[in-house]
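Next up: a single chain in structure tokens, the form predicted on its own.
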Amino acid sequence: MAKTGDNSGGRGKKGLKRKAAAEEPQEAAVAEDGATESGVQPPKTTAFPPGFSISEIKNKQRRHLMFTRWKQQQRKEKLAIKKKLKKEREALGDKAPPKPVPKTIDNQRVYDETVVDPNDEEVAYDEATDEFASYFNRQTSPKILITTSDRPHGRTVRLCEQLSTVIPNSHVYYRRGLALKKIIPQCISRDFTDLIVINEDRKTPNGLILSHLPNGPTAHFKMSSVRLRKEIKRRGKDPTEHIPEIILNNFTTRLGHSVGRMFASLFPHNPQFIGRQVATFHNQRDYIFFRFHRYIFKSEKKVGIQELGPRFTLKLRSLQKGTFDSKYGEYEWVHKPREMDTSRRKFHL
């Protein structure tokens, strides 16, 4: 009986050895195959067979190992090419060719006929006679009323309060069930120049209406990515009462020009540079990113910035002539996704 046990144990060991010997050539073949479909050689000396892909390896651990080795090899090759190009540019000095500009959706933008030329006489005449002319001629100073939708929740109320610290001479009033058609005449009688209404859905701010008084226009924006001050990491101290500077980026078309002038008319003309505060409206691919910063002079050449908050993103839904009138109002522009969003490279602002 002892002999029988010994023989069976020996046979088992021999079987395991045969199995291991059979698996080793398979692993070696997988590890030493040639280039992948992308044509990049893995770190092993031999190549995968033609048309072979790493995704064909059925063993998950082996597949993951081969993929990480292939990615490491790719990174090494890219780094070697970059170092070679850098040495060539340093050797050529001023005679080095300019760096190639990478293709992006922004610089591959479809041509728009409504892009504003700063020397265009028609544009200059329109700006001199539009609804914002009195502000840009310094005949009026902005006075803003900020309100919400009916029965707002805490997050929307806090956003209104924080916006009032960003925009000088702005006042927060609770809606109390009044219709906008009744609020607007009261604003005009009290010399308010703009009305901001923040709407919410499921306790989250999701829309903004900006109406210039007394003659319009009125813009309706979708609001997203709202972050209040406490939700921003590494934020600076609360803003001071100094009048901030305003930066408007990339509002290039006639429509974008109108929207940019609406935002500019919210802030007084003479910023107080001693406060070092900047409000930025940055348009990128028809999304308007709002940020509020304080800049800090670290030295004569270096400047750092601190975000103060709040922050949010706007997307224009419609631009209406006159003050708010959802039933009989005349619209200058309405966003129609099925007709207007046919190309990713076409932008309207």
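Think of the rigid core as the biggest set of C-alphas that the two forms share within 1.5 Å after superposition. Numbering follows the first chain given and starts at 1. None of these values were measured; they are calculated from a predicted model. What changes on going to the form predicted in complex with its partner chain:
- Splitting the chain into two rigid parts between the two forms separates Ile198 from Ile54.
- With both rigid parts superposed separately on C-alpha atoms, the smaller turns by 21° against the larger between the two forms.
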Contents of the next structure:
Amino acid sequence: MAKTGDNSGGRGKKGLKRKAAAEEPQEAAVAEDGATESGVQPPKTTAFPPGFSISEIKNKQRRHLMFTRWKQQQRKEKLAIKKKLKKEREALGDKAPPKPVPKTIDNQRVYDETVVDPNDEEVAYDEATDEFASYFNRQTSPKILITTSDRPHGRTVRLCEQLSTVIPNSHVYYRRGLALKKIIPQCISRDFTDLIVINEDRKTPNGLILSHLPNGPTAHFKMSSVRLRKEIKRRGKDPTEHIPEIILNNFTTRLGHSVGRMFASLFPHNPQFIGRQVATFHNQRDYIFFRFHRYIFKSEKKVGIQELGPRFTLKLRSLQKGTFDSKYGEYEWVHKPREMDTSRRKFHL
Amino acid sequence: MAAAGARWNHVWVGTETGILKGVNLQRKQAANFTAAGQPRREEAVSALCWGTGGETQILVGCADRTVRYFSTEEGRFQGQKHCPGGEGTFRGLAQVDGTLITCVDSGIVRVWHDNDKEASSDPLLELSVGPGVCRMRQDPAHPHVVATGGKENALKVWDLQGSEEPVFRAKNVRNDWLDLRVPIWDQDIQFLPESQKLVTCTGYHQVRVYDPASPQRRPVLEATYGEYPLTAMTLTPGANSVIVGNTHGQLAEIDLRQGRLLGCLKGLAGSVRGLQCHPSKPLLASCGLDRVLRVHRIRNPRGLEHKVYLKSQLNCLLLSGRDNWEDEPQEPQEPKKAPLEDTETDELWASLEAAAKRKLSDLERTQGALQTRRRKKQRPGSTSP
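Switch from the form predicted on its own to the form predicted in complex with its partner chain and print that structure.
The complete assembly is shown below, putting the previous chain first.
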């Protein structure tokens, strides 16, 4: 009785793992009436009958044990291979082959035929004559109206104020429950070039509508990860009145170009390099990260940066041709999750 | 080279930058054709229609109120005609008996003499249809009959040889459940073949069927789809259904007998601007603001066949209705292939005779099978021994 007790207790312990392992295949062999190899010799290295897998063990404890043992084995083997490779590399020294580049989702991005070729004349003509042509030809200078959805809470109001310090020549107005379709003709008559509406939900800003004014496209973004100035650690002093430079990263496709140009047309075309401020719109995997920094060149190659200003992340939901008209407007691009998000390696911006 | 192969293009697409694109789906090539050699936004194509003589000529209606003639045989623009009068872009183009019918946004329908050599001449006939026209469509069965409709402009059917009054003037539906007037916005019109009926799709996501033969001027059937304005519509071959597209890029097939949704087509990301079905094959070409031309298969199975990225926003398209989808130049290559095969088999037989007996017998069996197959190919009438 005690013995069996010990045995059963022992089977639970890792010390008697081998015995348990030796018994499993025997039981399995008896059950299967198949191979009798394991019955012949008491195995030191467990020889399982062919077609046996750990998942066939019905007892959960034993199964878990076998699995953890297998996992440890795998880890050991992997470590051994790594060590061997490292030794070989050191042995070869300079003659070692270059390290293989690890696969990332950005590396494995599906070929996108809409990526803009810089030498393409048709796309160049399309961009030269689109709605932003007057900005890029220095004929109009931007004037932005920033507002929110109705009855904004503190965070949204403060975000608007901070945005107005970041974007030169911008004005914040309280929404007062007015309809956007009525605001837009008034803006056009007062020479505004862009309208930014920050949408708020449950006391946090979560959406951004950017509408280029005379008759330009309207982009609707989801906004997340909003950090106001006081929430940014190790930040610099407040931004000055200098016009910042702009960095647009990774807007490669035709849609990306349109969105990038929309962002570029928010800022005046003549950056002042005296105030060393820069606004960055970095696109990675269809998420656009906005950051505002002040930089200083310590030497030719070394730069120091201080983050000022708010930061947030945007994701494009739709790009509509014409000013804001979500019901009757024509859409140039709409994000359809069930159709477009099927592949993890396909991006649109 | 592009000009030479222009006659084999399957789809012709007009863009907002004034370029006419010819797409050959077999060879997967797209060629640009411009009148002036450079794209110009003033020449944005707003209407396309086939000219006289089968599918050898295309009439291109541009935003600067000129109609340009493009020859698919030669692959270049041949002439143009300036069509002034009224305001706005072309909403419909048609050709009848050597005359050209144009309709513009402000509702002026004019019939012009179709001599493309003259710069402009006075119109033969002028009709005022009402402001805010969105589409003018010609009845393929009766080329003198034309239907127009638009925003707050009810469907009207005009006979250009008849009187100045419309043959059929549609009436608005009854007031809705709140007793409010239902607004009208006819975006696209199609004539149903083998009857006098018309189908329209509206900007308020309704599809309506009108029957001028019935005493009822109100729509005979009404179906709704989605929540966004329907911008384009086409009839399916044979079946009694239409395919509509809306501003969100959703395509749906709607049955006209019961007014229910048969199925949807996926893929488009932008507003649908042009839709056309092939008259006999189950193929649908669609183009839109997302700069991509897609060809879908409508039935068994429903899905995407071809997708072509054309770099400008696409406004309208014309699908070639010919049955032979392959290019003609491939035919001279086929007779070359047949004699080649004969010489190969002769060499095979020569090598076989040199081999051993056993191998010969084995080979004979296989070769015999091949030969019988070959015999079956060459002489389909005879029975195999």
